[in-house]
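One chain comes next, on its own, written as structure tokens: the form predicted on its own.
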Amino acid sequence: MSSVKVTRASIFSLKISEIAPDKSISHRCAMFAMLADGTSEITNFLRAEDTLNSLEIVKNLGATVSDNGVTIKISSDGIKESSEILDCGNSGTGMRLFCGLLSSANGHFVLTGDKYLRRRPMKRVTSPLRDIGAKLDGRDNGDLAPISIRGSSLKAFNYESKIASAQVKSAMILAALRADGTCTFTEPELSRDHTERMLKGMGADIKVDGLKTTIKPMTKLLSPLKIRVPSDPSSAFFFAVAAAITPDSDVFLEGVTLNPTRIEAFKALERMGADISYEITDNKYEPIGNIHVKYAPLKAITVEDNISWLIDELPALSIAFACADGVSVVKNAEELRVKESDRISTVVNGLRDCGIEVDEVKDGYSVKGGKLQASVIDSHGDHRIAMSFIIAGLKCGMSVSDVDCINTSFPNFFELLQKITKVEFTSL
């Protein structure tokens, strides 16, 4: 296990074209290629632990995968039963989406992950899938991995989700593609929509009407993907916060997806007073472009709407709250408690350790802006907690332990960070 110490940053102006490729889209590229007739070609695939695990899983499911270092090509003539345990690593996205993909496949499959993933709840996907005929089981009556799946025939469904979750929605859409009739999925607010966009681009019969998604089962295999994965806005956001809290600094982030369901955190930072501009350069599967973030004094805001659009960025946004004038409030975010860590508790405790006044409630917290103080932060194996408090260290210096987890989503994070400040590593 490694720890890192960062020093306070001075003024910087940075142009970044090497932000990690989008994790969510990379996972989906690997999986959706299994549904295609022909060879999918993917450039700028995220070569991080979680997404490489998904790529290894599709190999174990019978796909042919080639990688010349630039383009990954995936072809498949159907999902095959694997003799291997399918290891999702640290990825809840991987495990939940594979549950949907494999629930109708011929064969028996077992999904597992690391010690953190095996503690995360899976019943949010296993229960609705069981209701339509899927044969899934696991520890705690199917709530905890390892998850056992025996593919079976699935019934058409009209499912109303109680939570806005792109993972639940995606699992159900993947199941619907092989159900015995037209299916509908309704959610309480619109969650991220990469699955709908990408599958429609491949030829799936999917219609979105507000909060309701209608899916007709596939009558033939889909068209293969030809896609360049855009940069991940949730990864880019760490450097957006870095610029927003460092006086007279700015960062230009190139090639990021500008999907409205993915840049809500930037919009929140903009509401706080940061100077942010956007430029669309491409719009095939996803709107893609550039984001320019300039420092400006920040003021407190309340975040309570479209929570599913910025759930991953809330830890980093909380660092901006700690540097803002006034009390910022997060509501309706209980989903944070079932991420790689209980992110409400880890954010609250971490900020308190840094001298910031924070109040915790069941579904969120409030942060009174103040002066961040150097501290020693335990990431609890959560990559977003680790990176958020490292960014906080740009204000005051910081030591963060258990940072190996950053490799799950952003392998070149430290390489980019070293363009701003000094970084020292220690092996524990």
Given for the second form:
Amino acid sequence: MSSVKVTRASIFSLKISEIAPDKSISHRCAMFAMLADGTSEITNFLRAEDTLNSLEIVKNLGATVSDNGVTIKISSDGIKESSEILDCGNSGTGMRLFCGLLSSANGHFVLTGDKYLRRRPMKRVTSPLRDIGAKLDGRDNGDLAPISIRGSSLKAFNYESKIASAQVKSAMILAALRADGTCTFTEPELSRDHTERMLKGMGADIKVDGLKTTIKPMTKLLSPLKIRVPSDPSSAFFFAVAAAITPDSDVFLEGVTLNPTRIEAFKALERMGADISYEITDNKYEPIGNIHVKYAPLKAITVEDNISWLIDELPALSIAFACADGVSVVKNAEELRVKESDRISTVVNGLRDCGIEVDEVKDGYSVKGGKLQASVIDSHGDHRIAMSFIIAGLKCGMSVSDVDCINTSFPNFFELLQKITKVEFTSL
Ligand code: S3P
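Compare with the form predicted on its own: the form predicted in complex with ligand S3P:
Below is the entire complex, every chain and molecule, led by the chain shown above.
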């Protein structure tokens, strides 16, 4: 288990083209290629633990995968039963989407993950999938992994989800593609929509009308994917916050997905006063381009809408709250409690340890801007907590323990960070 110590940063001006490729899109590339008639070609696939686990699972399910270091080619002639236990590692996206994909496949499958993932709720997908005839089970009556799946025929459904979750929506869309009739899925707020965009781009009959998605079952295999995965805005956001809290600094983030469901945190930072501009340079499946973030004094804001668009970025945004003038408030964010860690308590306790006044409630917290102080923070195995408090260290110096989890999403984080500050590693 590694720990790091970072020192205070001085002014920087940085152009970054190597932000890690998007995690959500990379998972989907690996999985959706199994639904295609022909070879999918993927460049800039995220080579991080979470997404490499999905790629390994796809191989275990019988796909042929070749990788020349630049392009990953995936072809499949149908999902095959595996003699292996399918290990999703730390990834909730991996486990929940595979539940949807495998529910209708011919055979028996077992999905598991690391100690953190085995504590996270799976009923949000196993329950609606069971309702349409899927045979899934796990500990606590199907809520906890390992999850076993016996593929079966699925009934058409009209499902109204109480949770705005792209993972739940995607699992149900994948199930709908093999159901016995037209299905609808309605969510309370729009969650990230890569699944709909990518599957439509592959030829699936999917219509989106506001919060309602209508899916017709596949009558034939889909067209293969030809995609360059854009950079991940959730990873890019750590460097956006770094620039926004370091006087006279700026960062130019290249080739990021500008999908509106993914850049809400940049909009929040803009509302706080940061100087941010966007430039669309490409549009394949979704808009892609550059984001330029410049320092400006920050003021407090309230965040209460479209929480699913901010769910991965709230820890880093909270570091900006700690540097802003006034009290920032986060509401309606109970979903944060079931992420890689309970992100309400890990953010609140971490900020408190850094000398910031914070208040915790069931569905959120408030942060009074102040002077961040150096501390020793435990990541609780959550990559986004680790990276957020390392960025806080740019203000005041910081030690963060258990940072290996950063490899789940952003393996070159430290390489980029070293361009703006000194990083010392210690291994325990
Ligand atoms: C993801 C959806 C989000 C997000 C996760 C990736 C996805 O989870 O937190 O990191 O790829 O669908 P929920 O939509 O379930 O909150």
